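Let's start with one chain on its own, the form predicted alone, as C-alpha cells.
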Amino acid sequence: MVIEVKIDEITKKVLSKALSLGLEVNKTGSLIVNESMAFHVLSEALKEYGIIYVSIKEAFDRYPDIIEKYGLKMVRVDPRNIDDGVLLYIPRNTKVLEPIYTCFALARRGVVQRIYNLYVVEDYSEAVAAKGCLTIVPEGAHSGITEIYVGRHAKLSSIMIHNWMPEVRVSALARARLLEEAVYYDYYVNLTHVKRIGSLTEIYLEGNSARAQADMILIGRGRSTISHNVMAYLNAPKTSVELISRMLGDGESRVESTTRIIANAPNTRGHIECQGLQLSNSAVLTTKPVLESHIDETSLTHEASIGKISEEELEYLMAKGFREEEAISLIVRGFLELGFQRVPDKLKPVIERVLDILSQARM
C-alpha cells in the first residue's frame, strides 16, 4: 500500500504550533534550518509517516544506520567540518504530495559556510525537494555538497534557487544515483549578481530504464563568473537523460556551461541542448556540449547556439505597441522558459515569479 503524505496540511499545523511558541512565520513551508524552530516541529510531525527530515548533524548522531548505508558513498566529507545540512529520507511506498522546502542562509560576514545534504527516496516512493540558498551579508563563501539516492520505481524532483550578493563565492557538488526505472528531475537557477559560482552535478543512471533530466538557467550579471557543469552516466540498458541549459550574459559577466553524457550501456539515449543570449558586448558566454560513447547501441545528440536578441523580433513587438524595454522583457522571458512544463505544479507559481524577475529588461 502506498502512503500519500500531504505536506500542506502538516505544515499548517506546524506553523500554528510555531505561532503559539511566539515564532514569526509568514510563508508556509519556507524554513531556514539555522533559525526556525518550525523546522524541528515539522521534523517531528513527519516521523509519523516514517519520513526523516532532520539536520545532518542530528542525523549523524541519531541515524547512523542510514548514514552508513547511503551517506558518504559518492563524496568525501569530514563530518567534523560540516556546519549544517539536512537528511531527507522517504521510506518505501511513500509519496509526498507537496514540496519539502529547505532554506540555508549565509548570515555571517566573511565566513565559509559548509553544507552537506543527503536525500534518500526509497523504492516506489516520490518526493519534491525545494532548496534555496541566500545571503544577508555582502560577502562570504558557501560550499554545498549533496548526495542523492533514488530507489527502484522512485521519483525525486530537486529544485535549487540561488540568491546571493556580489562578493559571495559559491562552490557546489551534487552526485545522484538512480536505480531501476527511477526518475530524477533537477532544476537550477541563480537569481542575482554573484562573485563566482563553480558547480558540478553528476548523475549516475545505474538501473535499467532509469530516466533523468536537468534544466539549468544561468544568469550572468555585473562581473559574475559562473561555471556550471553537469555530467550524466548511462550505465544501464534503456537509460535516458536530457541536459538543457539557458544562459544570459549581461554586464562584464563570464558564463560557462559544460554538459557531458557518457554512454556505457546498450539501448540508451541522451540529448544536450545549450542556448545562450547575449545582452552585452562585454559579457562572455561559453557552451561546451560533450557526447562520449563506449558502446555502439546508443543514440546521443546535441544542439548549441549563442546569439543576441533578434532585431526583427524586437521590431515586431514594438510595432504591436510594446515599448522597447517591454519587448526585450518578453523575449527574455520566452527564452528562459525552458522545462517549465516539467516543474511540479506546486512550484510553478514560485518559478513563474523567478522568471518574471529575470526577464526584466537589462536585468
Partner chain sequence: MALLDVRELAVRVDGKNIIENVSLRINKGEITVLMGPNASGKSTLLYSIMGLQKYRVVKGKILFNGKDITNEPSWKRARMGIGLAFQNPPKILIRLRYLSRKIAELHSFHESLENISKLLSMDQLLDRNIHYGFSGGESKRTELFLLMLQKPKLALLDEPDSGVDIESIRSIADCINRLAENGAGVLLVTHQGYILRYIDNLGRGYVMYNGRIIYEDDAYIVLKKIMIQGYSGLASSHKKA
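Numbering follows the first chain given and starts at 1. Definition used throughout: the rigid core is the maximal C-alpha set that superposes within 1.5 Å between two forms. These numbers come from a predicted model, not from an experiment. What changes on going to the form predicted in complex with its partner chain:
- Shown in the overlay between the two forms, fitted on the rigid core, is a CA shift at F60 smaller than 2 Å.
Alright, leaving the form predicted alone aside, put up the form predicted in complex with its partner chain.
We keep it simple here and write out only the one chain, dropping partners and molecules.
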C-alpha cells in the first residue's frame, strides 16, 4: 500500500530518508516531523481488529479512557509540554506480526521536539514496533518519553534506530511495565554522529515469569558523547532479563553503557553482557555492569570486555583480498551482528539494512 495523503516537500525528504533506513512508514506507520504528525497509515483491516494507532494529541481527545488507564503513570509530564507522539494500542487477544513503523524527524534548524509515546499491548496480544529518529537539519534537539505496557502473556518487540547529525542533542526516557508471562524485547542502535545522546530505559518486571531482553549497539563516532542506561527490576518471582551491549569507539567519541539489574524477588535470573571494540586511541569506552540483589534466591551474572581489532584477523582477511578498510568493516559488521542475533524475523530486513549502512561507512 502506498500513502494517499498529500505530503509537502519536507515530508517527502524525510520519508525517503526513513525508507532508506528500512522504516516503511508508508505501509503501516507514521511520521512525526518537528512538532506534529505529518501522516499516519493504518490499514482498515487493522482498524477493524480494534488496533489504535494515532497521534498522541488525537488520543488525548478521542481515547481519554485509554490515556486515563495507562497514560502518564510512570512518568511525570505536563501534557501541555508535549509537541506530539503516538499512541499504539493493541487490544486483548490480537497478534500483529507486521512491524508498525514510527519515525520522528527534525526538519527545521534549531527545533526542539518534545515527544510522548504510549504503547499498550493488552493480555495475550503481540506487536512489533520499529521506531526511527532522524534529522535532515544539522542542529536541533529531541526529547522523547515513552511508556510501555505489556499485559499478561503479551509480547512486544521494539527496535529503535537513531540517525542524527553532529549538532543534535537527544534525551530519551522509556519505562516499561511487564505483567505475568509478558515478554519484552528492546533493540537499540545509533547510526551516526551526534553531539550528545543521553538515554535511560527502565524495565519493571512486575508479573510472575515475565521476561525481558535489551540489546543495544552504541556507535561512537566523531565527537559524539553517548550515555546509554538500561535498568531492569526483577520485582516478581521467576522473572528474568538479559542486557546485551556492543560498543564501538571511533574518532574522539565517548561511549558509556551502564546496565543494571535489580533483583527483588525469588527465583529470578539476570545476565549482563558488554563488549566494546576500540577503533581509535582517542575514543573512550566505558562499560558499567551493575548487579544488585536484595534476596538470596536469584542468579545474576555479567561478562564484560573491551578490545581492539586483532592484527591476525586483519592479516587473514587481507590475504583473502580485502583492503585494510574493507577488512575492518567486515570485522565490525560481524561484531555488531552478534548484538542483533535474536531480532525477530520481521525485523531482520531492517537490521540487515542497518548493518550494511554501518559497515559501509568509513569507520
